[in-house]
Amino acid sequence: MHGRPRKVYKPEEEAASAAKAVKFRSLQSQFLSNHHNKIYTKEAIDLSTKLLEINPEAYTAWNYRKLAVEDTLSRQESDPDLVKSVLDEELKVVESSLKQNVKSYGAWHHRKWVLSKGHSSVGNELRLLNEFQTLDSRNFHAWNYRRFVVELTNRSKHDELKYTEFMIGNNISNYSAWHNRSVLLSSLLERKADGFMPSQKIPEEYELVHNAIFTDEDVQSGWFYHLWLLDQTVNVETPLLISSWPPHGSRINLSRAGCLNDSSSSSKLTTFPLILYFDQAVGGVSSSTVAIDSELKGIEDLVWEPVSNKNSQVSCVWVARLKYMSSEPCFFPKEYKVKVRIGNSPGIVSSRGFNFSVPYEFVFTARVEDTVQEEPREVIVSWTDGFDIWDAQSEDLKNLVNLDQLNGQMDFKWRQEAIAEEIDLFRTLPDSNSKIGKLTIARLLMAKATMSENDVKGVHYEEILKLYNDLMALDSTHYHYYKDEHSVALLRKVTSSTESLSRHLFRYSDMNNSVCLRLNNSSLSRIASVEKLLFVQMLDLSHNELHSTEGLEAMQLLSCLNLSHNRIRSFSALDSLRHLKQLRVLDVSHNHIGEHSVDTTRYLCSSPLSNSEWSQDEVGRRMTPSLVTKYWDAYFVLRDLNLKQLDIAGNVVAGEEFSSFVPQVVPTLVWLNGHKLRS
C-alpha cells in the first residue's frame, strides 16, 4: 500500500501470525458473547482490553466498551473518585492502543468520547500529542485530536499558530502543520481577531510560505498553502451582485405574448424573468429583500426561486417570473420604469453564514406593446443560414450587454497590490518549465483579470492561456483539468470587453433578430462566464468537448442551443436544461449519448425504480410504462421541456424504439432529428 513493497514472510514469522490470529478468534467468540448478553464485569472488560492489545481497529471492542462505562457510571455517578478511576482507565487503554498503532481510528474516537465526558487534562494530553507527533509530524489523527483538544480546553488559537509555525519550521513538508494553520487562520481572519485583518495578516502568509517554495521548490506542501492564500486573497466572504437581468439603464421591448417579443403566449397576463446573479450561493432571496418598486401592474406578490440542480434553496441564480398586465389595446407603446432593490432589507445570507451587506438597485425600462401577432410559423431552425454580424458599436448592442461587474463597492486595493507582487516574485522562478510554477502565475494571472480594467484583461488571458497550452504538453496526466482551466480562461477572454463579444453575436433573422451567442469550433470542455451572458437567446456550443451543460441553467432567455458534435454522454448530463423555460430548439445531435453501456453520469439522477414519486399510473395513459423505466434519464430531463425542435441524430441511443418514445414524453415536439412528426 503507498507504494511499500509486500513484505515476505519467514516459515517462523507465519507460525507466530497463525497462532495469534487462533488467539484472536478465541478471544473474540468470548467477548461477542458477553457483548450480546450486556454482560459488563471485570472479567469481561479485561477480556476486551485483551482483544484491543491484538487489534486496536476491534470497532465493535470500542463501542462495547462505551456501553460498559455508560453502564457503571450509571450505578456510580456519585462516587467522583470511581468515576476518575473509570475514565482514567480507558484513557490508558487507548494510550496502549495508539502505542501499536497510532493511526487506529477506532482508538482516537475512543479517547474523544472519553474527554467528552468531562474528565480531560491539558496538559497530559499535549504531553502525549507531543509524544505521537515527535514520532510522526505529519500524523494527520494526532493534528486532527489536537484541534479537538484546543476547542475542548479554549486553549488559545494564537499559541497554536506558533506551534504550527514551529513545525513548519522543523519540517516545510509537514502538510498536517500547513494545514492546521490554515485551518485555525480561517477562524481568526473569520472574526477578524485582533491583528488578524486579512489586509494585513495574508500578505505576512505569503512571506512565511515563500520561504518555503524558494527553499526547496519540488516540496509541494507550500504549494497547497499558496493556493489557500490565493483563495484568500481572491474570495471575498460578503456575498456579491456580480449581475443582474434585464442590466442597469438597459431598455426591453415586451408584448403581450412575452418577453422580448416571444411568441409563446396569447393572454393578457404575460411574464418574463427577473435574474440575479451572486458571487456565491446565498438563501433567503424572497419579496421581502428585494424590492421592486414600477407602474407596470401585476409585480405584487413576486416569488423568487432558486435555479439549482441540486432542488437546494441556496444558489448563484435567482429567478422571479415578472407577471405583468399590458395595457388596453392601443397603437402606441408604453414606457415603463422598474427600479429593483437589493439588500436594503436583512435576510440574504451565503451558504457559508455570511449576510449580503452591500445593498444595490438597478433600473431598467420596459416598453409595453399591445401587438397582433400572426400565428408562429412551424419552421425548422437553421444554424447555417441567416445570422447577421452585430456591430460592437452598434446602439442595441450596448443596451443589452453590460460587462461590468457589480461590486465596484468592494475595496480590492490590497488584494490586487498582493496578487501583482506574488506574480513579480513567481517570475522569477529558475527552471522556466516548472509546472506548478506554471499552474502557479496562470492562476494569480487570473486573479488579477478578474480585478483589472477591461483595458488590460485581454493581455493577461493571452498569457494565461499561453501557459495553459504549455501545461497540457509538459504534464499529460492532468491535461483534462488544464484543458477546463483554458477554456474558462478562453471565455473570460470573450466576455471581458463588448468588442471581443461582438465578434461572436450574431442577429437570427428568422426568430425575430433573436440574439445569438456563437462559440462552435472553440475547443471548450467546460461552460463558464454566464452571468455576462443572460441576454443571449440563441447559443451555438457545436463541435466542442462539452461533457456537460452545467452553468446554462442561469441563460433564462435561450430558446435555441445547438449541442451537436461535443462528447456528452447521457442525458442527466443535460440536467440543467429542465430550468430553462423558454428553450424551444435543442440539438444534441453527434455526440456519444447510450454509446457506453455502463455510464455513472445516469446516476446524476435517480432511477424511477427507486424514485417513490414516479408511478406507472402516472404515465401509462400516454406512454409506454417500459419504455420509460429503459430510459428513465431522458424521461427525467425532457419531460420538462417544451421543445418543438430536436435533434438526437448520431447517437447510439437514436434508434427507432427512442425515436418513438421522445415524442410521447414531449408532446409539443414538432420536429425530431430534421422530420416533421405532425401537421
Contents of the next structure:
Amino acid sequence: MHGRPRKVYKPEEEAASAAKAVKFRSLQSQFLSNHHNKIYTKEAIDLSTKLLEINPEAYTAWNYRKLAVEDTLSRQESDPDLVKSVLDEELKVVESSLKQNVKSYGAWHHRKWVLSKGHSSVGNELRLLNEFQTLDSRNFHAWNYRRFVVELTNRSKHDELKYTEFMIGNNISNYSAWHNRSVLLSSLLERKADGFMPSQKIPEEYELVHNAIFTDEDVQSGWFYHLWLLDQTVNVETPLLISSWPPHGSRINLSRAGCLNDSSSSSKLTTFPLILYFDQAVGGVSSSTVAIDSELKGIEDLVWEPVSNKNSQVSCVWVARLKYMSSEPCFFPKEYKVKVRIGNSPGIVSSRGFNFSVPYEFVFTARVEDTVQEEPREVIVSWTDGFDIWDAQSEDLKNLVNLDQLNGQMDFKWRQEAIAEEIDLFRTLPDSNSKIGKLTIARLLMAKATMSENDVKGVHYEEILKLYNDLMALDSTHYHYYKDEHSVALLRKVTSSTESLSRHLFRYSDMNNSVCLRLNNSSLSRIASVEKLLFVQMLDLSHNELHSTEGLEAMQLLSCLNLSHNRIRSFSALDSLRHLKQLRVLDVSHNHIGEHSVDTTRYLCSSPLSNSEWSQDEVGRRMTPSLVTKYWDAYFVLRDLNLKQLDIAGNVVAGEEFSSFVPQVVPTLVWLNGHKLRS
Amino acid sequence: MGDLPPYPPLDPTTYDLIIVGTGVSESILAAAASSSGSSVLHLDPNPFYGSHFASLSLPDLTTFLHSNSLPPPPPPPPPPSHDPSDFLSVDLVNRSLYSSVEITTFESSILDDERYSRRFNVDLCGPRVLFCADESINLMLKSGSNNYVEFKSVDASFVGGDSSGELRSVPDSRAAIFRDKSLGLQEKNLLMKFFKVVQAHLAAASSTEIDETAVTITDEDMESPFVEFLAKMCLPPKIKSIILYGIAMLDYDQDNAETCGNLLKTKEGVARLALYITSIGRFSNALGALIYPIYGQGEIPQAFCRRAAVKGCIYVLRMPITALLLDKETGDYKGVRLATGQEIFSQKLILDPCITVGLESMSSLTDQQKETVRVLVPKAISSKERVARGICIIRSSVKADVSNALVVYPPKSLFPEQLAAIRVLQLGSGLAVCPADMHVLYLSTVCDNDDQGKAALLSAMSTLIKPQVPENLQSESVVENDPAEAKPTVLWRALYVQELVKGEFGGSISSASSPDGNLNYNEIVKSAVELYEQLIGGEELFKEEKTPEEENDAGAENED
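What does the same protein look like in the form predicted together with its partner chain, given that the last one was the form predicted on its own?
Full assembly next; the chain just shown is listed first.
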C-alpha cells in the first residue's frame, strides 16, 4: 500500500516475532525433509500449506506444491473431478497467502501455474482481482495477473479498456491503470480493431490525458502516458528509408584520389560505399531485397552489411561496397546510371516485426574517371588552414546534399494535426514554465520538426534550443539529458537547410578538395542527424563535449575526423569508428582517455583476453603481449583502423610506452602526435 | 390535546432540568445534562420524538403542520380549581412556527393505499444532510449516540440552473474534476489549483511545525470577501458559483452586497471548504462529503434522546405543559404545570421555540417576573428570519441513475429576481424514507416573505418535475419548459414557510432553536453547546464518554 509509515516495533513485539521465528524454523526443517524425501502425503502437503500461510515468500514450498500436484495428477489424470478439486485447493492456498501478503511473487506465480494447468475455472479470478484491486488499486502484481487472466479467458479488450478508464477516473495517479491502458491500446491499434484506427483513437486518448494533466500537473502518470502517446504519434510502424548515399539524382565522381584510397593498394579494383539509412533498425537487407540496375561492372556480388556496434543483424544503416574496375584505360570520363530499388520483394523487416512495405527507388549517376595517378603525398592534416568556404548555391553542394526526407509517400496528416494541436494546447497550460511543461513543448516542437521537415524553419529550432537551455539551468539533476537533447536539436537545425548547413561546410584544398564539415565549438554532447551528413569526408568536432562517437559509423566516406578537446574517456567510446573503412586521420588529442582507471565497459566481457576474437599467437608475432594486455581497449579499436595520422596527445594514456605500442597495432601509421614515424 | 389518555402522576416531581420539546438542540442538551449527572425530565407534547426535526408519515406531517400553523388556540382551560396558592401561574401559549401551509395531493392513492401511506418518513426540517466532518457527527461519536443511527452516502451533488438546463455535478475532488465533462481544461486547472491552495493552507494551519516555505493564504486575503479571493484566484464565474453555492452552501448572492447583507469573508469560506474537504474520505464507506440517516432526520434527535434515557433521563411524550410556576415573592422560576395538572419542579427549564407567554398574561406580571420569562416573549420578526420549505413525493428520479442527490440552484440562476440559493435534496427508498418506486424531494430557500419564498420553490419544482394539475384545485400556471423531457411526476406536495427562531439563554428559563435554513446542523449544535455551557458551566460536553481510540473505531455506521 502507499503512504504508510514504517512501524517501529516494541520490545515485546520483537520477542513475539522471535518466538514465531523459532516455530517457523522447525516447521521449515520438517517441510524440507518432506521435500527432499519426496513425500507427498496429505499431512506433508498440509504442512506446506501451514508454512505458506505464515510466509508466502517461501519459494521452495511453492515449488514443492507444484511437484506434489504433478505427482497427484500423474496418478489421477483420469478423474476430472479429482483433478479439479486438487487445483481448487491450490487456488485456495494461494488466496489465503495473498491475504497475508498481497505482493508475494511466489504466490502470484503459483496461481498462474495452477491456471495454466487448465481444468479449473477462471471465472472466479476476476472477482478475486476486483477484490484485491479495490484494496490496493496500484498493486502491480494484481494488474500483471489481470493481464494474464484476460489473455487466458479471451475477455474483451474493450471491457478491459473501460476498466482502466474506471480506475483512472477514481485516481488519476494510478500508474498501473495508465500503463495497462497503453498495453491494451497498443494491441488494439496494432490489430486495427474496429474503432481503433490510430488516426481516430490517438486523438481521443490525447483528450483523456489532457484532462488528467490539466486537472493536476503534478500527476506523473499522466505525463508518462502523454509521452507514450507522443511516441505513438511520431513513430510510424512500417520502416522507412530516410536517406541514402549517393542521394537520388546525384552525380558522383569516382576517382582514386577522391576516395583517399590507400596508396599501398596496387589493385585497380576500387570500391565506393552504397549506404541505406532507415528510420528504425531493420534486418533482411540483401541483394535479393535491394535490386541494382546499372551497366557498371562489379555489382553482381553485392554484400550488404549492417553498420552497428552491436553484433546484430539489424541496424538503421546498411552499407554495400560497390566495386568498379578501372583497369581498362579510359581517357574520357564515362558515366553510368545506377538505379537502386528497395523493397520490391519482401524481406526487409523492422526489429518490431513490421515489413518495409513502401517500395522505393533512387537513381544516381556515377562518373568514372581515371585521373592521373599522383603519388599521394604523405602530408599531415593540420585542421587549422586550407579550408575554403563553400558557396551554398553552388550546384555541387546541392548535388551532394539531399535534405528532403524520403518519406513523402506516407500519410502524416493526422499526425501533424495532432502534434500541432498539442503544441497549441500546451502553450496554454498555466504552468507551461514548469520543467515538465517546457520539456513537453520542446519534445512536441521536435516531433513537429520530424514530421514536417520542409515546413519548419529555424524559428522552431531556436525555441527548442532556448527551452533546453532553460531546462539545463532549472534542473541540474537532468542536465546531461537536456544537454543531449539540445545537441540533437542543434544538429537538426544545422542540417535543416542547405543555407544553414553551408555555413559549416568547407573544401579542404590540401586533400583534393575534400568536403569538410566543421562543427567545432558547438558544445555538442552527442551526435545526431547523421543521415543528412553521409557525404562528409572530413569532420571537425573539436572543442565539444562528446563522450562517444556513436552515430558516426554511418559516415562511410569519412576519412578525417577531429575529436580533439572533447570528453572521450576511453578507446571503447571510439568503437563505432571501426566501421569507417576509409578513415585515415584521427585526432583524439586533449580528451580524458586513461584518466579514469575504472572503465565500466570492461565488465561487459569477463576477461578481454579470453575473447574469441583475440588470439595470443596472432598478436604475439607482432607486438608485446604485456602492452596488449595493458592497452586492450585501444588494441581492439585501433587494429581495425587503417590510420595514417593519429593524434593522442593531451590524454593521460599518451605516454612513451603507449606511443611505442600504437605503431605496432597500426602499421599503416605515418604521423603520430605530429611526428613522422618513418620516412 | 383535550383527549389525553389518563396518565399516572410523575414521580419524582423535582428535577435539575426540565426540557420541553425533543428537537435536536433539546435532545443534545438532555443527553449532555444527563451524562454529566443532572436529573432531567424530557417532555414532548407530540406523540413522536423530534418536534420540528421529526420525520413523519404523510398524514402525521399534514396534521402537525396544520396544527402548528393555525392562529394560536384559545387560552387553555383555566387552571384546575385546586390552584396552589404558593406559586404564580403564568399560562403558556403555542405560537405557530409555520405559515402559508399548502398541501396538495395529486394522486390520492398515496394517502389511501395501505401499502404506501405508512411507509413514508418525511422530514419536517428538510432538505437537510450531514457532512461527514460535521460537529454534529463528532458530538454523536463523543456521546455514543451514533450507536442508534445508520447513515448512507448522498451519491451526488449537482449545481443547476445554467443555460443548458443540465444538472452539473459538483467537481469536489481531484477525481471528480478529472471526470467532469462540462469543465474546460483551463477551468479544471484553475479549480484544482484553488483546491491545492486551500489544502496547503489548511495543512500549514494544522501542522505544529512552522514551515516557512508553506504556501498559505495571507491574513489580508483571509479578511477580504471570499468572492474577491475567488476572483483573485482567477476562477471564472461558473466555478465561483459552484464553490460558493455548491460547496460552501451559501444562501445569498455574494456578488450583490446589497441583498446579501454581509459578505462572507475568505476565512469563513475557507472554513466551509475545509469542512467539505475533510468530510470526503473521513469514513471509508462514505463516498462523498454528505451523508443522510436511514429512516430520516428524525433519527438524529431520537438518538440523542436514547442516549439521554440510558443516562437516566425520564421521557414523557404526549405531555404538553400549560403553565409556568413562578415564586410569588421573588418572581423566580420554580416549575411547570403539566397538561394533567400535575406540578413539577426544577432548577432550570428549556422550552421548545414555539412555546411562548401570551401577551395578556404578560400584562399582569411584575418586572421581576417579566425578567424571568423574558426569553418566552415573542419578538418582532425581522424579514430575514424565514425559510420556505417544500416537499414533493415524486415518481422516478430527477436525474437518471441517481437516487440520493443534492441539487443547488444559485441565486439568480432560475429567474432574475431569485434572491437566495435554492437547495433541493432527493432521497430514495434506499434510505427507508419512501416506497421503492418513489423519491422524496425536499426544497428550501431563505426568504423575506412567504410569497417570495414559495414562488422560488415553485420555480425550482417546475424545472425539475412535471406539473400535474390537481382535479379540484386551481394551481398556479406553471409553464413547462420542455414537455418532451422525461421529468418525474409529482404525487403529493407540501409547501410551507417556517419562522427561524434562535435559542436563547435566559437564566433559569431558556429556549431552544428551531430548525434553521442551513443544510446541516452546525449552527444548531453550536447554539446548543453554548446554551449548555451557560446552563451547566464550563464543563465539556460528553467529556468522559469515549476515549479517542474508541471514537475512531466507532466511525459513523455507514452501510452502502
